[in-house]
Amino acid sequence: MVDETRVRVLNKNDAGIGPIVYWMQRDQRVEDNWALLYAQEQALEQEVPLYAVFSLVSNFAWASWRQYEFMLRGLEEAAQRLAELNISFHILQGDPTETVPKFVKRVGAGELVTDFNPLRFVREWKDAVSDSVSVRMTEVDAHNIIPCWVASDKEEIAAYTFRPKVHRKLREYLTDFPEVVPHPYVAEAASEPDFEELLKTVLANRTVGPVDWLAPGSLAAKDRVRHFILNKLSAYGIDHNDPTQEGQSNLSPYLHFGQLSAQWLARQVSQAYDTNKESREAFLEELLVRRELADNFCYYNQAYDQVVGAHAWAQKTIAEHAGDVREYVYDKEIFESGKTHDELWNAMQMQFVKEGKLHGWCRMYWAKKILEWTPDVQTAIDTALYLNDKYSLDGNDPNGFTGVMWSICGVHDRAWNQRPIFGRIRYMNYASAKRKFEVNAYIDKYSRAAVLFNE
C-alpha cells in the first residue's frame, strides 16, 4: 500500500469507472516510483487498465539538445519495461494543458495520476488540467524521500532548522519498495513510441550536444550507485570537496529525471555497513537534507528566482550596494564563451560545457563570479540560470535555482561582514580555491575544451 501522506487530491471530481491514467512527468522510471505504484493500486483495486502517458513539449526553458537526448533515452527504457508489465505507454506531444485532458477523455479515465514537482511552470500546467478533466486529479510525492508538504509546512530558513524534521520522519518514509506487477487488465494498444523520430522534433538549441561519459537510464543509473559504493563512498567524506578528484556520486542527472529513486538510492547507502561511517553521512546529508530543502524552497517560496524571493536581511543588503561600482561587467555572451579575464572562473564554464556539470564548490564560486561582474543581482540571477539550465545535464531543477540563490542571494545562508558589491552575501575569492584544490591543474584540464569552443 503507497502510503496515503504522500498523496492528495488536485481539484474537486470525484473518480469515476474506467481506466487510470498516470502522467508522468518529473519521476521517468518504472520501479521504486511511488506515483506508479498508486496509479497500479487504484487500478488493479477497480479491476481497469493502466494508461502511463508522458507529454513531450518541444522547447522547454533554456533545456538543450543535451538534455533531451538524456531524457528521451531513458523514457525509451522506460517504454520497454512498461511494454513487459503490459502497462500501455503513449508520448503525447505539445502543450500539456491541452493533450492531457484530451487522452483522459479519450480513453474514458476514471483518475488521472500525477507525480509531484515544486516548479512554478509545472504547477500552472497541473492547476490547468485539473480544472479541464471531468475526474478526479492526484499528485504523488515520488521524487522526495518525505514528502515535501509533510517535511515541513512553511519555507525553512536553513538546512539546521530542516533537518531534525527531516530525521524525525526518517524511519517512517525510508522504506522499501513493493513491486510493479504485470498489470492483468488490457488497455488500448499503443503504437510504439519511434524515438529516433521523437528526438528529431525536438527544438532546443542543438550546438550543446550530448555527454559521452554517463549513460543514460534507470538500469545504468543503478549501475553506477552499485559502482559509487564499492568504489568512491568510503573517501567520499574527503575526496567529493576536492574538485580535482573523481570523488562526486555523478548521480544528480539521474535524480533529476527521475531515472533513479532518491529513496532507493538512500537505503542502498545507509546499508553499506562496510564502508566509512563519516562519509556515509555526508553523502545523506547531501541526498536526503539538502537536495529535499530545494525542493522545500521553491515549493514554498514562488519567487525562487527572483531577488524578492531572499530572505529580508538579503534584499536590505542587496538594496544598500546597488550602485557599487564594478570593476568589471560582462554580458551573457562573454560569460557563455568563458572569456572573462578569471581563468579559473573560464575552466569551470568550459567544464560545463564541455562534460555537462560542475563540482559542487564549483557552481558556487562560479555564481558568486556572475554577481561580482553583472550590473545588478537580477541580472546575475538570470544569467546563472540560462547558463546553468543550458549546459548542465540537471538543469532546470530545484537544486539549480536554490544553489543559485543560495550563492548570489544568500538563500539558507547567513549575514556575513559587509564587502563591496555583494554587502553581507557570503563572499568567495581565487585565493581561498587556492587554498582548497590544485587550480593549476583544474585550469589545464578545461583550457582546451576553451579553445575548441571558441573556434
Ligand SMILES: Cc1cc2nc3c(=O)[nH]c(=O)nc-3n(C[C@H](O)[C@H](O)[C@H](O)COP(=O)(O)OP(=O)(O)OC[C@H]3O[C@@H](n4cnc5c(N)ncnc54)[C@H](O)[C@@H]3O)c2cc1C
Given for the second form:
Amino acid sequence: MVDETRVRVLNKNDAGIGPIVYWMQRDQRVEDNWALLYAQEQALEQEVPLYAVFSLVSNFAWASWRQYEFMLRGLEEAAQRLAELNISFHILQGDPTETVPKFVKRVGAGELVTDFNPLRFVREWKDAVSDSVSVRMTEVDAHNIIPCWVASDKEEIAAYTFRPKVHRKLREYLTDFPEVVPHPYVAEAASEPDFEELLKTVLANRTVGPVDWLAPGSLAAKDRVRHFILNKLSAYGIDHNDPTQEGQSNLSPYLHFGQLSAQWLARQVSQAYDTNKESREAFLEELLVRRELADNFCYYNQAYDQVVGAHAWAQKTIAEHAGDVREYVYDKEIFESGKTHDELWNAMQMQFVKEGKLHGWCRMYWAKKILEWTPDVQTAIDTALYLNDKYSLDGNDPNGFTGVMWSICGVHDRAWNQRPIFGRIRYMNYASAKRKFEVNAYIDKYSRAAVLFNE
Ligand SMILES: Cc1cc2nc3c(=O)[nH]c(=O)nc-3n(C[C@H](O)[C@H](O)[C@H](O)COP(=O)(O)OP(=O)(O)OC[C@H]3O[C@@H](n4cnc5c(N)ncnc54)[C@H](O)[C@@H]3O)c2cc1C
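Could you give the coordinates for the form predicted together with this ligand, as opposed to the form predicted on its own above?
Next comes the full complex, and the chain you just saw is listed first.
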C-alpha cells in the first residue's frame, strides 16, 4: 500500500468510474515510483485499465538537445517496460494544460494521478489541469523520500534546522518498494511511440549535443549505482570535494529526470555495510538532507530564483553593496564561451559545455564569480541559471535553483565577514581553490575543450 501521507488531492472533483490515468512528469521511471504504484493500486481496486502519459513540450525554456535526448531515451526504455506490464503508454505532444485534460476526457478516466514537482511552471500546469478535468486529480510525491509537505510545513532556514526533521521520519519512510504488476485490465492499445520521430520534433538548441560518458535510462542508472557502491563509495567522504578525482557519483542527471529513485538509491547505500561508514553518511547527507532541502526551498518559497527569495539579512547586505565597483564585468556571451580573465573559471565553464555536468565544488566557485563579475545580483542569478540549465544534464532542478541561490544570495548559509560586492555573502577565491585541489591539472584538462568550443 502506498502511504496515504504521500498522496494529496488537488481538486474538489469526485473520482469517477473509468480507467486511471497517470500523468508522468518528473518521475520518469516504472520501477520504484510511488505515483505509478498508487495509480495501479486505484486501478486494481476498481478493476479498470491503467494508462500512463507523458506530455512532451518541444520548446521548453532554454533546455538543450542534450537534455531532450537524455530524457527521451529514458522514456523509450520506460515505454518498453510499461508495454511488458500491459500499461498503455502515450506520449502526448504539446502544452500539458491542453493535452492531459483532452486525454483524460477521451479515455473516460475516473481519476488522474500525477507526481510532485515544486517548480512554478509545473505547479501552474497542474493548477490549470486540475481545474479543467471533471474527475479527481491526485498528486503523489514520488521524488522525495519523505514527502515534501510531511518533512516540514515551512521553509527551512538551513540544513541544521531540516536535518533533525529528516532523520526523525526516515525510518518510517525509507521502506522497500512493492513491484508494479502486469496490469490485468486491458486498456486501449497505444501505438508504439516512435522516439526517432519524436526527437525530430524537438525545437531545442542542437549545438549543445549529447554526451557519450553517461548512458540514459533506469537500467543504466542502476548499473552506475552498483558500480559507484563497489568502487567509489568508500572514498566518497574524502574524494567527492576534489574536482580532479572522480569522487562523486554522477547520479544527478538520473535523479533529475526521475530515471532513478532517490529512495531506492538511499537504501542501497545505507545497506552497503562493507563500505566506509563516514563516506556512507557523507553521501546520505547530500542525498537525503541537501537534496530534499532544495525541494523544501522551492516549494515554500516561490521566489526561488529572485533576490527577494533570499533571507532578510542577505537582501540587506546585497542592497548595501549594489553600488560597489566591479573590476570585471562580463556579458552572457563572454561567460558562455569561457573567455573571462580567470582560466580556472573558464575551465569550469568548459566542463559544463563539454561534459554536461560540473563538479559540485566547482559549481559554488563558478556561481560566486558570476556574482563578482556581473553588474547586479539579479543579473548574476539569471546568468548562472541560464548557463547551468542550458548545459547541465541535471539542470532545471530545485537543486540548481537552490545551489545558485546559496552561492549568490546566501540561502541556507549564514552571514560572513563584510567584503566588497559580496557584502556578508560567503566569498570564494582562487586561493581557496588552490587549497582544495590541483588547480593546474584541472585547467589543463578542460582548457582543451575551450579550444574546440571556440574554433
Ligand atoms: C551553483 C550550483 C548549481 C547547482 N546546480 C544543480 C543542478 O542543476 N542540478 C542538481 O542536481 N544539482 C545541482 N547542484 C547541487 C550539486 O552540485 C549537484 O547535485 C551535484 O554536484 C551532482 O553531482 P553528483 O550526482 O555526482 O553528486 P554526489 O556528490 O554524488 O551526490 C549525490 C546526490 O546528492 C545530491 N546532492 C549532492 N550535492 C548536493 C547539493 N549541494 N544540493 C542538493 N543536492 C545535492 C544530488 O541529488 C546528487 O546527485 C548545484 C550546486 C550549485 C552550488
